[in-house]
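One chain comes next, on its own, written as C-alpha cells: the form predicted on its own.
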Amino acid sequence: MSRMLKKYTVIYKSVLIENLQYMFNIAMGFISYFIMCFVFIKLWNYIYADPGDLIAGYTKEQMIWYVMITEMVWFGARSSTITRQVSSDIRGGNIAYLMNKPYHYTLYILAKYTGEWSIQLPMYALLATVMGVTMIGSLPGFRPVTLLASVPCVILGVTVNAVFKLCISLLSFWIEDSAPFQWIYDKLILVMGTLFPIEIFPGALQFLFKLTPIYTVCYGPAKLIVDFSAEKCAEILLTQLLYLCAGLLLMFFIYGKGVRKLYVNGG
C-alpha cells in the first residue's frame, strides 16, 4: 500500500512543481473571475433593496460571499486533464500504452489533477479574499476557526467533482465524444449550487438537489464558510464521503469495462 501511494505522490509532486512554473498563466484567469464576481456583486446589490433584507435566509453580505466562494472553487478547480486529456487518450489509442504502466490510469489522472488544483485553488482563494474584503467588507459572524472544517469540505468537494467528471470522460470508450455530457454536467453544477444557493429553489427541488453530487461540490463548502454549523458540517462531510465512495466504485467499474472492451477488440 505504501509503495502504491508513493507512486501517486511522486506524480502529484512532479505536476505541482511543473505548475509552479506557469503561475502567470494561471493568474490570467483572474480576469474572468473578477468580471463574474463584479457582475454578481452589482446584481445582488440591486436585488437587496434594503441591506437588512434576507433572501432564502441569506443576508446581502452572505449571498455575495457565497457566490464568490463557489466561483473560487469553480475557477480554481478547472482543468482539462480529467476531460479533454482522458477523452483524447481513449480516442487516440494512447490508453493502450498508459494502462500497462505500473499504476492505475484513473488514479494517475486524479493525482495529476490534484497537483494542478493545489496551485490554482489557493491563488483564487487569495484573490477572492482580497476582492471580498475590499468590495464587500468582512463576512459577518465569520470565525477563522471554521476554516479548519471548511477546508476539508472544499478538498472533498473538488475530488468528488473530479471523480464524476472522470466517469463521464471514460464514456469515450463507447461514444465518440463525451464533451456534450461534460457540458450538461458543468451547467447543472454551475446553476444549481454555484451561482445560486440551493435554498433559492423550491422545496421539492432542494430535496432533489441534495440527492445529487451538486450538493457536495460547491454548495456545501460555501455554505459552511458563510453560515457555519456543526450539524451542517457533519451532514456535508458524510454526504461527500458517500458520494466519493460511490463515484470511485463507478469509476473503477466503467474503466474496467472499457479496458475489457479494448482487449476483446484487440487493443
Second form
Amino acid sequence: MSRMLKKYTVIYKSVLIENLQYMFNIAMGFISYFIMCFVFIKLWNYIYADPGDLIAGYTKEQMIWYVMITEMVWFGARSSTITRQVSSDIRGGNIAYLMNKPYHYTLYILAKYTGEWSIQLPMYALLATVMGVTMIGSLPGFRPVTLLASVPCVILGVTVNAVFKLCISLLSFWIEDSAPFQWIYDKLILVMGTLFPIEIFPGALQFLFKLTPIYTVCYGPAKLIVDFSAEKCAEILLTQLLYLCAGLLLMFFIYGKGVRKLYVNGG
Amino acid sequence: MLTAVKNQIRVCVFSVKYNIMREMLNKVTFLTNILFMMLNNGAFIIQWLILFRLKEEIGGYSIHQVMLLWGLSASSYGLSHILFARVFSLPEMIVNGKLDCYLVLPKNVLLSVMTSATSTSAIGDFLYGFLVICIFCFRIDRLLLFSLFTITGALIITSFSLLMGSLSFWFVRAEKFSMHMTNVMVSFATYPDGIFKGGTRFLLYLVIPVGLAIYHPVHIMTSFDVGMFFTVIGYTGLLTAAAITVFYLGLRRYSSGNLMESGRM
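Could you present the same protein in the form predicted in complex with its partner chain, rather than the form predicted on its own shown above?
After this comes the whole thing, all chains and molecules, with the earlier chain placed first.
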C-alpha cells in the first residue's frame, strides 16, 4: 500500500514542480476570474436594493463572497488533464501504451491533476481574498480557525468533481467525443451550485440538489467558509466521502469495461 | 477585380463547406455536439428565471430582453466560430510558426487562415440564438434585424479576436492574454449593460467592443434608432479594417517555424 502511494506521490511531486515553471501562465487566468467576479459584484449590487436586505438568508456580502469562493474553486481547479487529455489518450490510442505502465491509468491522471491544482488553487485563493477584502470588505462573522475544517472540504470537493469528470471522459471508450457530456455536467454544477447557493431555489429542488454532486462539489465548501457550523461541516464531509467512494467505484468500473472493449478492438 | 473577389468568396465558401463535411464524418458526434451545445446554453435560462424571481427588471432589462441579449450573443459567437474558428487559435499558430502553408497559397492569406477550421459546437450556438428569438420575442422585423446583427456581431467578435491574436507577432506571451480578452468579451456579453456604471461602460463601449456588438443591437431591436443603427454598421467596418491592417503589419514580422505541414491542421 505504501509502495503504491509512493508511486503516485512521485507523479504528484513531478507535476507540481513542472507547474511551478508556469506560474505566469496561471496568473494570466486571473483576468477571466477578475471579470467574472466583477460582473457578479455588479449584478448582486443591483439586485440588493438595500444593503441590509436578506436573500435566501444571505446578506449581500455573504452572497458575493459565496460566488467568489465557488468561482475560485471553479477556476483554480480547472484543467484539461481530466477532460481533453483522457479523451485524446483514448481516441488517439495512446492509452494502449499508458495502461501497460506500472500504475493504474485513472490514478495516474488523478495524481497529475492534483499536482496541477495544488499550484493553481492557492493562487486563486489569494486573489479571491485580496479582491474580496478590497472590493466588498471582510466576510461578516468569519473566523479564520474555521478554515481548518473548510479547507479539507474544498480539497475533497475538488477531488469528487475530478472523479466524476474523469468518469465522463472515460465514456470516450464508447463515443468519439465526450466533451458534450462534460458541458452538461459543468453547466449543472455552474448554474445550480456556483452562481447561487442552493437555498435560492424552491424547497423541492433544494432537496433534489442535496442528492447530487452539486452539494459536495461547490455548495458545501463555499457554504462552510461563508457561514460555518460544525453540524453542517460533519454532514458535508460525510456526504463527500460517500460520493468519493461511489465515484471511485464507478470510475474503476467504467475503466475496466472500457479497457476490455479496447482489447476487443485491438487498440 | 470583381472576378478575383468572386473567386475568393467561392474559395472561402468551399473551405467552410468542406470543414463542415469533415466534421460530419461521424454523424453521431456531429449531432451530439450541436444538440448538447444548445442544451448547455439553455441551462442559463434557469439562472435568469431565478434572478427575475428576485427582481422584476435587472439593469433595465426584462426577461425577454435578456433572452434577446443571450440569443444575439450565442448566434454571433456561433457564426464567428463556424466561419472563422481559426482566428481564435491564431496566436498559437504564430508562436509555433504554423502560418507557412498559408503564405504559399495563391489566395488571400488572412481569409485562407481564418476559414481553415470550423467548430461543430458553434452550429449549436448559432441555432440556439435563432431558437431563443423565435420562442421568446418573435417579430418579422426583429428577426431580420437579429440576422443582420448576428453578422455584425460575428464580425466584431472575429475582428477583436484577430486584433488580440495579432499581438503575438510582437509579444511572445500574448497568446494567453488574447484568449482571456476574447473570453472577457463573451462574459460581459451575456449580462445587461444597465448593471455597469461609469468607467466600466466606457470600457465596454470603447475598449472591449461588446457594447457595439451586442448591447446597442439589443437596444435597436427593442426600440429602433437610425443613429444607433448606422453607428453599429460603421463601427463594424472600422474595426474589421483595423484588425486586417494590424494582421498584415504583424505578418511582416512573422518568421517561419520550418514545419512541413498541410493547411488543414
